[in-house]
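The data below hold one chain only, encoded as structure tokens and taken in the form predicted alone.
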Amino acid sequence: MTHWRHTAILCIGFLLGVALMGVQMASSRLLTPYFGSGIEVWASLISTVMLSLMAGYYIGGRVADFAPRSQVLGVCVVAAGALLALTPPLATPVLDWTLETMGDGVGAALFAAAAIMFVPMTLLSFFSPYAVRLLLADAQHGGRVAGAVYSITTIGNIVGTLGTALYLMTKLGSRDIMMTFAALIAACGVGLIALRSEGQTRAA
């Protein structure tokens, strides 16, 4: 792989890693009016989170050795984005529902979370274990790979949280931030596409 097909892959990275911290931060808008800004709500949402990264790590690892080309790891940031994009007129249902279905409570909380978050998180989560996949030139390095695509994407979450946290909601509402990182990942998918990298074949 060339090095500004490396640099693209560890930058689109980073702005995905803002995007997940940014996405989770607008969602607490979202749930707040039906559950409140308590303990149990961040808990919730962290727990949803976690769950998506698990769920992503261990799957989007499987695909990327099944198919490892940016192309295909493009198409699944897009249909995150999609999805996210979809997220704010269809929280209000979904959320109307889950209150007067469930109540209020944790279970409630954490059910509302998932239904809303859990797949395109999921989707979103595919990036670490495929980029790793991506850039992987030999074993040998592996270890360093792994590391700075962890590392790169960490870093965009501390972004994305700080920078939504204390500027985004000071001047744009939940729903418009969730469509302006749904517009973000889509434009990170279609990025990966473009670039048509491929994964070795095998290890040396």
The other form holds:
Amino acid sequence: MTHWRHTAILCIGFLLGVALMGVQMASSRLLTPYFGSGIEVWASLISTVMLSLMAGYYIGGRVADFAPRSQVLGVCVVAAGALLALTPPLATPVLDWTLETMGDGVGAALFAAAAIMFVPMTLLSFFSPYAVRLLLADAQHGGRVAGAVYSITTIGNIVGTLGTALYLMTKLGSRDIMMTFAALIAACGVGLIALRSEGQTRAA
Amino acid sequence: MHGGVPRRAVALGLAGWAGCALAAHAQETVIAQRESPYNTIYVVREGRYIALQFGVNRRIFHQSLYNPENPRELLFAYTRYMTAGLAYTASLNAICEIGLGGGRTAQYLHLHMPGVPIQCVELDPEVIALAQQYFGVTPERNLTITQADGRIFLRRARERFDLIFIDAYRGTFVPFHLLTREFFQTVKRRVAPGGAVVQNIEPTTMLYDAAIATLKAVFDHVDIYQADGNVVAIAYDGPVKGQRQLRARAAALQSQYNFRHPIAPMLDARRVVSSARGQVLTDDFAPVESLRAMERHNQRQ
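Here we have the form predicted alone; I need the corresponding form predicted together with its partner chain.
Next comes the full complex, and the chain you just saw is listed first.
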């Protein structure tokens, strides 16, 4: 593990952290016209993101042990970006359908939030446990590696939340914001795939 | 939350409330304080009036002012001008009000026109409870109060209303989904033929221009009325309603219902919006926060 590679993975962690919260903020704008801006809508959104993190951390951790290669993580992250890119064209029909069939209650809001975000956000949150596995040279430094990964992605979360709310939303529509983050996520995934080949050449 | 005056805030010092223009001289006592999921709500006795106020950042925003000795008195100019919308109606079979607040407009209309069904929609359950307890707004025949998000209520509604009042403020601001083109399209589908939409708008920021432009993008005609610190916008479809037509309708309604605040004189303040230069807000792109942060420099439209 070169120092360069180490830094690159943490930088990607930061960018994915930005994207995760950016997607959540943009999703809130997608849901509000359908389910109102009541406190329940925010609760549904936050719960859905937490559900994704739960699933992503758990599954991502297991996949990381099974295949500890940044290429595998990269493919998952590219898939997350690709799925999010489907959101802008699909959001309106999915939300209309939810409203027609399930109504506008908390259950419907939860379903709609999950339909939009659950799978891509789960794939996205593979990153943290995976990065720990990739960056871990020996158990002696496990604590600081995990700490670095969680703090850098959380800094990204903060930047993503504030940056989306205070800047992007004043310049772009929520569908464009979603597309921007989908592209950013896919680029990060490609970066992770490229990293792996880099490491391989060096190892070889 | 829904319902209210985006009356310029009055600073709240630690020592207590500074008075607002209408009540600066009066003794103020907080008689109820509630925390709802959306607001901190105060019911304040100001001399002989009762005020509904929302607290945000130690600033107090007046939502409603009520004179228990005379429930037919509308103390805020904008609430009086809201009733000018009645002159725009071809018939009066049903009225809807999005944003109850202290229920001033709804109660005023109900007291004068007990035969006309009025449907109020209010998101905040605490606001509904306080309106009933302190502002004399009790649900009865032809006065229905529903707890719901205004937009969702209108999308699910099947009936049409001759007049839809929109006065939905969450403390200091209007939620973005009640300001977009798609929202007004939903409203438009619930307006009976020959009916109108009446909206209370705070006019000091760029959001005002956007709100007028968005209304104008959805409805054929938009008129505005300056009402002290607020602007009341009235939007309708179909042929232009001339001043003489409005006056005739106002006179007919006056003789039928004997309003405490006659509508005809209000019509003098009418200004027709010919073109709107603000940004049309959509569900996808409604930067309401940044528009609200910008002061309007070109006052007096």
